[in-house]
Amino acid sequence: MSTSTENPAGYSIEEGNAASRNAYNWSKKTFQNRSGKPGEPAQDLDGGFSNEIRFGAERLGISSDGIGTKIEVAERLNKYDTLGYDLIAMTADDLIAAGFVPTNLSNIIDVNHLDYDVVDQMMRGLHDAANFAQVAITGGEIAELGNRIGGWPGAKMNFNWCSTAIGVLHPSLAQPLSGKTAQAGHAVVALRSPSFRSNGYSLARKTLQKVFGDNWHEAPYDGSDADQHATWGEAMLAPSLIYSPGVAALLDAGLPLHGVAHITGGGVADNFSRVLKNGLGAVLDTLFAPLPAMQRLCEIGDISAETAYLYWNMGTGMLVVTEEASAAAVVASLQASGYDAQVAGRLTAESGVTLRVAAGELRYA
């Protein structure tokens, strides 16, 4: 089973991913401007969640990221102390999957005019998710930028907010996490997401809109899990689970990682192509279920199994490969750590990602 050019999404996967290598092809001719000299980039890392920048023996991470759509439904419910989980997970997790530890973050808020009390509760949601992270928010931009900002009408503010982070090479790293090292027969380790995480909200929203109209985010939610949700507006708001902590305990207690894929827009096998080099393939036969209420929105909103596996992370927000000897142990350090986490597989010597879900065999070239 392929993917399509053509989704419910309204914007096409395959073509932002080739503007995507466009502007990293613009990017990397500029690499030569920094060749010897301090902040050197790393030359062969293509494809990878970040980027790694030289200072002498020095070698740090950097990534660049937003939350998305999913700012619509903070707007929509008034609310905007979680958004800075989603925030930094976006950056930290990209940062970790490359062996990159997360030290520090700069922010930058566009918005139409100035709520002060709304700018509070963002940051007050980002000082407990850096606090989580174990990051130092060292850098920020507040812009009014008038009508070149839009959003919900209904909205105190309306605003981008993106962020870059910068992260330290693990010490028992020679070399960042890229996927090079890993081998057929080699585990898959999946950590669950308790939420959309920042990724699929373009889909997720025209699909709440078409079924309940302008005011969607009202809708009473009726999920399997609605007693932890009144509303579809609270169901799409829960916050980003950080993994970066976790992946980082991993690494100080010695365990083999081999390659580390955030699942962000894209999906799983969109992501988890990212870390399968050599050739290598993977069949992942026991992911986390979907959550309910992307069950839920596949049943309303008549959407295919392919489609919500190819936009949204459908329940696992990470993969890390290690060595069949020690996935029991990577499961027993991510579960000490506080997240859900389990074998989801093995790698293969051919090529392709196949997913054995409930709805089906789906296969991704």
Second form
Protein chains: 2
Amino acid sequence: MSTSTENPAGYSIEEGNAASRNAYNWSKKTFQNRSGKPGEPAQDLDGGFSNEIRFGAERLGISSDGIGTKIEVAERLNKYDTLGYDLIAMTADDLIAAGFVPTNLSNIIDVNHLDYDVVDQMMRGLHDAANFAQVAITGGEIAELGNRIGGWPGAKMNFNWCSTAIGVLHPSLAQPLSGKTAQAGHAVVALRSPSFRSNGYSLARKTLQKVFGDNWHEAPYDGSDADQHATWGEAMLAPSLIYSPGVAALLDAGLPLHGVAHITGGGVADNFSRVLKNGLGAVLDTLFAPLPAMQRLCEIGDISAETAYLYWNMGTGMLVVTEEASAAAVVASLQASGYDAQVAGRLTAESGVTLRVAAGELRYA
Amino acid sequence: MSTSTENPAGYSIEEGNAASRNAYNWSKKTFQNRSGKPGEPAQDLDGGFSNEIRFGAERLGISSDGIGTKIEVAERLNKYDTLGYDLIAMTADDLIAAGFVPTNLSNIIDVNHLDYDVVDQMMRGLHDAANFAQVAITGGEIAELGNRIGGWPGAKMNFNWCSTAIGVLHPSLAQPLSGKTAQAGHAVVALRSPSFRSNGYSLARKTLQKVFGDNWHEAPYDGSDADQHATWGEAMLAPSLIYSPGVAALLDAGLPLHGVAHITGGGVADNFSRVLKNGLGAVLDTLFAPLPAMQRLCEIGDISAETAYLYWNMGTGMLVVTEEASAAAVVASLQASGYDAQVAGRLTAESGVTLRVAAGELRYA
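For the form predicted together with another copy of the chain instead of the form predicted on its own, what are the coordinates?
Up next: the whole complex, starting with the chain shown before.
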């Protein structure tokens, strides 16, 4: 499946990828600045943006990300105390996907005009999320940028929020998790996502705007879990579940992990493909059911399953590759940590990812 | 000198400080999450936001910041290849001010709509600045955020740019530099700043807008260094000088440093006050002459020296406290590293900072 410059979310995935590759190429030329010195980047990870840096015997990971347009939902609802979970999830779960246990986080809040109470709510939520993820917030900056920051016009404060997290390579790992040791027949364990996390909001908001108009956040929510959320705004603001403690517990228990994929922008197949090395593929036939809000958006917005699985996590937020003999123990450990987890499929010797979901079979080359 | 809620820059320093303190208080409650574990924050720095974190024997610093409204000047001039120096200066020079040698940087670019060529120019400049500062760019993220990002309407792309830098405590230091070992009579060495760095743009842009109107960036520049810049836009875009290599060289040479202040928002006195501990004060009577662009802005905007020294660096970007007997060696080393440096004054047993400048004597309690 290829992406095109015209797409339902209204932005170009191709141009974004090209700019990111170019930025990475400029960055890679700076790696030599730390050659043989503290902060030396690991050069031995094939593909992607290596985020391992070494200080003496310590092997650290670093990850930066923001929570993007999900913030508009918080502005619409005037509720800011759950975004901290989204912020930490983006970077902490990228780190644990490579085997780095998140330890510290530094955050930057860019605002148009400062509102003390909004920042207080944000930081309270960040504090709660940091305790959940067992990280320390060891850096922060608030910048007042006037008209450089926009958002929902009715909000007390418009803002963007991003962070950089640091983690330490789990002591049981000789190398960061990359998928290189995975084999055909290995089991894939899925962790359920109870929310949108911080991706896919362009398509979702476009759909909600079209169906319900400007104040879509006030429209009554009518997904199959309508008991959980009164309005579409509430359904769209549901916070990200942070998976890093659960995956760290798998490593603590000595369970064999051969690759972990954090399902963010690009959906299940694209993100899982990144851990498929050596020509391997996968058939995932028992993924979690689509998140009810995503299912309902497909119905009211006439969005195909192909499109939905390309932009949204569809109810699965993380995939863990383990050995068949350990799959039950991995599921049990994750459940003991409080996560919904189940075996979702197997790796195959043939390349490509096949998702067998209620809507049919989706194949990705 | 106190700040007030009404000020010439158009934003509230008091409210910003209160929000920052509150954010820090929430953050500090999370430090216990890493107690006795990798990523443990150092708890023994009094005041301010401790940014030391420990991994085994390694003692790292972390610093996050952005380049704020200086970006508008780049948008006006459609020139983006110098902002990387500003971006790295903000965090690298905060780190070296505490004795951490910057090693790695992760950056986040938030854009309204992506322009490949603008990002290419930005990353080329970041690459150049990273080579100057001897850091590796080991993380990055580009996010397309539509109307959440604003700026100069005529620009190809509006964006905000921030980064988080990591550094390692210089091996010669038993503790981060904090000013605690400074004594009355110690010398203060100033490093000249050839530019605005990334602070003070609210007041400067407000002044230029008032004097020259909407297209102030095209107004001919008439400061005393008019041979350097053709327009006010060029004068305001002049990139930050990154001091960290020069200060690291002082530490490498074993010269005794008792405190280093990075002169950012708040000006010389406010930033230098942070390294004055144990009731010490300072008289700085041979600071560098005001930056010509700042001097000229004072004239055309009828801005007092009191105000200018509160918002702008006025030509001094970093202050280094050393022993009297080492002052000449510190100056010589900095000059050998390519910086303009000179002794600017002495610490005093009496508290308060006094600046004796061409415009008169400015006293800060």
